[in-house]
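One chain comes next, on its own, written as structure tokens: the form predicted alone.
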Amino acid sequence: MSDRLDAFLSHRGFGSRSDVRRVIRSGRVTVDGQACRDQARHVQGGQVRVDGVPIAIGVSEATVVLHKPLGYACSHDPAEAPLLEELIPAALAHLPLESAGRLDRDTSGLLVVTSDGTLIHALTNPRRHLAKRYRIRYRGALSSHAISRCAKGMLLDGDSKPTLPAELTLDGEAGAGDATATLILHEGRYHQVRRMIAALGGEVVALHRDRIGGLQLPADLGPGMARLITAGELEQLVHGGQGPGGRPGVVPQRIS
């Protein structure tokens, strides 16, 4: 696979496309030893230099599974640091990686980060109703009809439509007056888990996502760790866990 010269340099930290085009027009870039002012030239295996310094080709695309720890923002704004991108392996830092969906700063767990726009669309398209599983620690007493209300769909404050049917399981006491639950959603509204639990009478004190589609958070990924997705995991992610009721047989992970 080849990249346009302007995209190639932009993906490797030389600024925006407009910044890179100014660098190319200035004559500072060479390809295979020859000055190149053609921003649309495709680079595939050739030697690219800027001011005489060779630029590593590196991989041109990647999909990463990441265990997001608490405190990190799914943002590119330095003002919101620490940022998710700080956890990406250095060998992939030149790629335009984006997370397929987000977790807020106070939520931990599984994220998929990729340069593949088609995959992002497949994982975030609301028509797919891709299942996402959350482990919840909460305080307070939930409504006696909490399970059935989730199953039927709930109208949350500020929303014009009820939620899609969701699967709530009450897991039991967690100590210190808290309890735990599992919630499987098939959509992704703003702070949806927290809002649903609040509407049912509780308050979320810890939230962790451990599954997207059929992909369980890999056991080899501790908080803050990231690695390339395997072919098998990609298959589980894309083709497993669609629609209400899909539950691969995995061992639940409780949150602390």
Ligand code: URA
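For clarity, a rigid core is taken as the largest C-alpha set superposing within 1.5 Å between two forms. Quick caveat: nothing in here was measured; it's all calculated off a predicted structure. Residue numbers count along the first chain shown, from 1. Compared with the form predicted in complex with uracil:
Relative to the superposed core, His191 shifts its CA atom by less than 2 Å between the two forms. Residue displacement note: Ala226 has its CA displaced by under 2 Å between the two forms (rigid core superposed). Domain rotation between the two forms, with the chain taken as two rigid parts and C-alpha atoms superposed, amounts to 37 degrees for the smaller part.
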Contents of the next structure:
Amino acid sequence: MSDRLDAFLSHRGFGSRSDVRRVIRSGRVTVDGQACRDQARHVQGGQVRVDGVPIAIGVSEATVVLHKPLGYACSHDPAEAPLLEELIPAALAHLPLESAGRLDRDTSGLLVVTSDGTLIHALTNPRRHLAKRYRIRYRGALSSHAISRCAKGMLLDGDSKPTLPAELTLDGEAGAGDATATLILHEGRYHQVRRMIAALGGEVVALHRDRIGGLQLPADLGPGMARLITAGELEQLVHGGQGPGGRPGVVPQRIS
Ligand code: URA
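Given the form predicted alone above, produce the structure of the same protein in the form predicted in complex with uracil.
Now the full complex is given, and it begins with the chain already shown.
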């Protein structure tokens, strides 16, 4: 990945874009040994120094597994803070990371955040039917046909097409009049779990995603924690999930 010099320095703690432009104009920055006053210069593999001190280039691509806590928004809009990007390790903060799919502010659980556009496409392309597992706590009595309605697909208010076949398991009582269920979806529509449970007669009171494809939310990741994905986890993520009828959950064209 190639960064402009001003973005490169800003992402490495030298202040806002206007702060770093002042630093660059003052002649304190060199690229490959030459003073550089061009804030738009692209820095790709070059050695950048400020006041003679080398600045680490850092990684240029990363994929992160993150346990989204309740209350955080999958957005870059500061008005919606707190944001996922606040949970990203500082060493990766310079990367243009995007989450592959979203969770609502009131949903917790597994998210994959990456700078790899091909991976995002592989994980979110609706034709690939990647399996995502949700643990649900709900209030109310679900229709006696809830399981078969999920399995057949249901037309939700405002949608033009029925949902893809989904697997609902009723897990049992959870106290205080609530019950728990597990729902495996193979697509990702707006508020889909909440809308499906509402259409079946219930109200979701807590929602948590604990698996994408074949990747389970890692046990070492507490709420709010994020770390680089391992090679084994990436393999589970893209090759481990099963779509309806046993089809592979996702078959990416290229994973870098
Ligand atoms: N379905 C929802 O209703 N919310 C989520 O965050 C994910 C799936």
